[in-house]
Structure formats: C-alpha cells, structure tokens
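Here we start with a single chain on its own, the form predicted on its own, put down as structure tokens.
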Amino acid sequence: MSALRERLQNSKDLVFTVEFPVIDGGGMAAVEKNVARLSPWFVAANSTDNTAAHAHASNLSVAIAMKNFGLEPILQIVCRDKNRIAIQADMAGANLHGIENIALLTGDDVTAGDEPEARRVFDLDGPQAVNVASILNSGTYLSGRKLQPAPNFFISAVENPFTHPFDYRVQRAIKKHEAGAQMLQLQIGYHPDRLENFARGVHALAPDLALLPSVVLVKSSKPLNFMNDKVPGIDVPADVIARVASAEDQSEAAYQLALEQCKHALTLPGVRGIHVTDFRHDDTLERLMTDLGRTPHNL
C-alpha cells in the first residue's frame, strides 16, 4: 500500500504533497537533488505530465526516477496529449514499476504553452480517465483484455473550486469521486470564500473524499500578476496583488499570504492536508512546513 493511501485511510494526521520540479536537464543528479530536498517534508510528490502545455521529461520517467531515489510519486496523466491507448499505457507502465498513486486530469489547452500549433487530443476528459483507472484496477484494460496482476492504484484527480460555474465544480468533484477518485488536489486559488463553499459542498456529499488545496510559494507580486493574466483558471484579486506589491518586503508579504492560505484551508471540512508548489526554490519551503507544525522525517 502506498504511504499516501495509508496515511489518508488509516491515520488522522495531515497529509502534505508537493509538485516535483519539471526536469529539462541536469540528468539524474537533478532528480536526486530535488528528492533530497523534498522527501523529509512530503509523503508524496506529483510527477507532472507536460505541465502548462510545455514539453518536459516524461511523467512516467520522472516518477520512476523519484521512486528509485526514495520519494513516493504521484503520477499525473493528462488527457490533452494522449488518447485512451496512451493513457492506459502510462497506467500499465506505472503498475510495472510498482507506482500506485495516479492523478488523472483533463489538462490545459495547448494555447497555454509554447507550442500552440500542437494538435489537441482530449480523447477522454478527467472524469472519464478516472473511470478507466478504476477499470484497470479490476484487472482488465478498457477493451476487456486482462491485465494481471491487477493494479492497486490509489486514484486521485484535480478540481478547480475558484472558477465558474461554482456549483458545477462540486458536481464535477462528486462525479470524479463516483468514478473512483479518492483524493482531489485543488487548483491554486485566492478566493477563500469560494474554497469554503466548495469544501462544504463536497464534504456534505462525499465525506470520505480527501481534499488537498494547493498553495504556491512566490517571492513577489510579479508571479501573482503572471498567474492572473496568463494561467487558465487562476484569478488573483487586485487587492491580493496590491497587498504584496505595496509591501516594504514583498518576499515576506508573499510568504505570509501563503501561510495564511494554508492555515485557512486546514480549518475546512474534508481538507486532509495541503499540496505545495514552490516557485521560490530557497529555504522558504522548510520555513512553511515548520510554521505549520511539521517536523522533517527520514533524516
């Protein structure tokens, strides 16, 4: 059983996951360096799948490397670039290497990336891909061919509580849960009221569905402006940007914003922990975890 699954199902302890940095160069040394930094604090890390429609080292190759260096991966599989055959191949490859945690998501459109002329696939969407993972867990491919030994995937998905239509976001989360998702990592967001409404709505209908809101560590208002202007599905209110931009120490103001987001999220029903994305790449990540009452392990 994966440590992520065991922690969520058999413990009341908080669970912290992290976005593993994309790998474009540096070889295995880059993976090893990032694992050494992240593994003392996080139960598992996302191996992303061409995040934001930019090509990087493949999701499965990075997940295998992470696992070999001792950090439990969450294999992301995005529907944008792959048809159902390729999606199942990723899953079968994960099973071959003993990777149990998978996260299925529809993915940003190609226009979000640096190769907007690329062809879209979208053979499946996120909820449909979750259902395919459940079928593989039963010991067959989607076609009915046997897959033995059957995988034991801990299936998760992604949802965005912060964009319209808000009521539909709760319904979509429940749809993914009914298809087999046991955990949702949530999109980055800066509207605490929307997160509250989403968490309450989901928890009322699916109290066993674990929610992990995402918090991003940045150094200034510049990344907040970038996310607001360029990243689909993220809306950063003007007063939030102004709070950081007008601060004498923007780095500290941005950190305090992230810490407040974490503390608020952890008070909400159904929230079992936090998913962290680190754009600072300094000692702030360790500071955040310490300020949240965490102690490093595996040291």
Second form
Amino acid sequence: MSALRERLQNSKDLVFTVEFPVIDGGGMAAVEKNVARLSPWFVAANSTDNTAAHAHASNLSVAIAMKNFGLEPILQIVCRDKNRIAIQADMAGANLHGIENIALLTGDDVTAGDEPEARRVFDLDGPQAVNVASILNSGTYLSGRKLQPAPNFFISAVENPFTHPFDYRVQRAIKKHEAGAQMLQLQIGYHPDRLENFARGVHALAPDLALLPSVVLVKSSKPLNFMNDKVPGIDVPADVIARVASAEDQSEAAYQLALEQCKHALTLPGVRGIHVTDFRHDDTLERLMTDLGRTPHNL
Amino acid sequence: MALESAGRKLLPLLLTVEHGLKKPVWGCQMCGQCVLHSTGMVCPMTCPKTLRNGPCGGVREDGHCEVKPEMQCVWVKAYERKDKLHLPQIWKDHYNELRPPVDMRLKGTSSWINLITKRDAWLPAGWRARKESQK
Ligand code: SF4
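The structure above corresponds to the form predicted on its own; please give the structure of the form predicted together with the partner chain next.
Then the entire complex follows, led off by the chain already shown.
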C-alpha cells in the first residue's frame, strides 16, 4: 500500500507532500540529490507532467527514478498533451512499475508555456480522467479490455478554491470525489476566506476527502507579482504583495507569509496536510517544516 | 431500425437546420452529442479546452477565460445562466453530472438524429460498467 494512502486513511497524522523540481539538466544525479533533500520531510512528491506547459523529463520517467532513489512519487497526469489512449498508457505504465499514487489534472493551456503554437489535446478533462483511473482500478481499460493485475491506484486530483464560480468549486470537488479522487491538492492561493469556505463546504459533504492546500516558498514580492499578473487563476491581493514589498527584509516577510498560510490552513476542516512548492532553493524548506513542528524522517 | 433509416433520409436536412439554428445562437461546434440543456444553454465546446465537466482552475479574477482573456469563461456563464433561465428543474439538476468523454466519431453529425437513434448514448464498455456499478 502506498505510504501516502496509509497515512491518510489509517492515521490522523498530518501529511506533507512536495512538488518535485522539474528535471532539465543534471541527469540522474539531480534526481538523486533532490530525493536526498526532500525524503526526510515528505511522505510523497509530485512528479509533474510538463508543468506550466513546458516540456521536461517525462512524468513517468521521473516518478520511476524517484521511486528507485527512495521517495514515493505521486504521478501527475495532465490532459493537455495526451489523448485518452496515452493517458491510460501512463496509468498502465505506473501500474507496471508499482506506482500507486496518481493525480489527474485538466492542466493549464499550451499558451501558458514556451511553445504556445502547440496543439492542445484535452481529449479528456480532469473529472473524466479521474473516472478513467477508477475504471482501470476495476481491472479494465476504458474500452473494457482487461488490464491485469488490476492497479491499486490511490487517486487524487487538484481543485482551485480561489476562483470563479466560488460556490461551484465545492460541487466540482465532490464530482471528482465521486469519480474516485480521495485526495485533493489545492491550487496556490492568497485568499484565506475563500479557502475556508471551500474547506467547510467540501468537508460537510465529503468528510473522507483529504484536502492539501498548497503553499509556495518565495524570496521576495517579485514572484508574487508574477503569479498575480501572469498565472491565470491566482490572484494575489495588493495588500499581501505590499506587505512583502515594503518589508525591510523581503525574504523574511515572504517566509512569514508562507508560515502563516500553513498555520491557517491546518486549522480548517478536512485539511490533512500541506503541499509545498519551493521556489527559493535555500534552507527555508527545512525551516518551514521545523517551524511546523516536524522532525526529519519522522514523516 | 425504422427510426434510424428515417433519420438517415432526413439527415442532410436536419444537419443544415440544426447547424443553422445552433451556430448563431450558441456557437455550436457540431460535436454531435449535445449537452446544452444541462449547461444553462451555454455550449461547453466553445471553451478553448473543450471541457465538458465544469471550469478549469485558470478562470481569471474577473471571471474571464485563462486562454482568451477577452471572453467570459464559458462555465462561469453557464453557472450564472442555469439559475437565471426558466429551465426545467431536471435540466438544472444535471448541471453537475459527470459527462463522458466526447465521442469524436460524432463530430459533424446531427445531435438531434443521434438523440433519436440513441447513438449519443453509446459509452465505452469500461465507462458503462463503472456507471452501472455506481447506481
Ligand atoms: S477559463 Fe473557462 S472557458 Fe477558459 S479554458 Fe478554463 S474552463 Fe474553458
């Protein structure tokens, strides 16, 4: 059984997951180094699928490498680049390699990346992809053809509580849950009130659905501005940006903001942990985990 | 079968009428498996990602589309309209149902004929089996 599932379903412990850095250089040594850094703190890490519509070493290849080096992968599969046949092939490949955690996402558009001229696929959408993973779990492909041994996927998805239509986001989360998702990693967001409404709404309807809000570690107000201006679906209020921008020590102010976000999120119903994305690449990740009361290797 | 052959004869006429009506009003893309009734009469195929199950996470703060910032998100519009329009309750209730993947073979065919012949109710065997097991 995947350690992630085990932790979520058989314990009340908090669960921390992390975005595994994309691999464009450094070869296997880069994977190994990142695993060594992250595995003391995180039960599992997302092996991303051409994140932000940029090509990188593939989702499955990095997931297999991570697993070999000793960190449990969450294999992300995005609907933008692959049709239903290729998506199922990713799933069957994961099954072959004993990878159980999979996360299904609609994905951002090709226009978000560095090859906006590419063809977008979206043959399936996020909720459909979740349902297809559930179908594979029952021992067949979408077509009904047998797949054996049947996978034992721990299926997750992503939802954005921070954008329109706000009250529909809860229903959409439930739709993914009914399609088979048992965990939702949430989009990065800077409106605690929206997160709170979403968590309460989801928890009332699906108390077993584990929510992992995302927190991103940045060093200054620059990336906050970037997200606000350039990443559709992320709104960073002016006062949040100003709080970091006007601080004497921007790096410290940005850290305190992230720590506050974690502490707030962990008080909400249905929230079982945090998903961390690190854009700082210094020792702040370790600091954050320590400040949240974690000790290394005590996942 | 009789229905099917009648449908086949009517096909060219119906295709023209359906497209002629639905294209200007709803921007119909002739996917051949119409879900307009359950989406507040907003065609999900006009979403740049052709999503059939609700809005992606990229909706902008002003409710506009991630891909086409000048356009209101199709699903935001659908969500607003489904409550505003006087549609039968059952259609409104279908808003959040899990719609199956599009059958690409039906593209360019008449959804009216496909509805009459039940061709649009075809599902891949795996999808059908899961749906039945959930009932
Ligand atoms: S923002 Fe709305 S219309 Fe645009 S791609 Fe996403 S779901 Fe489709």
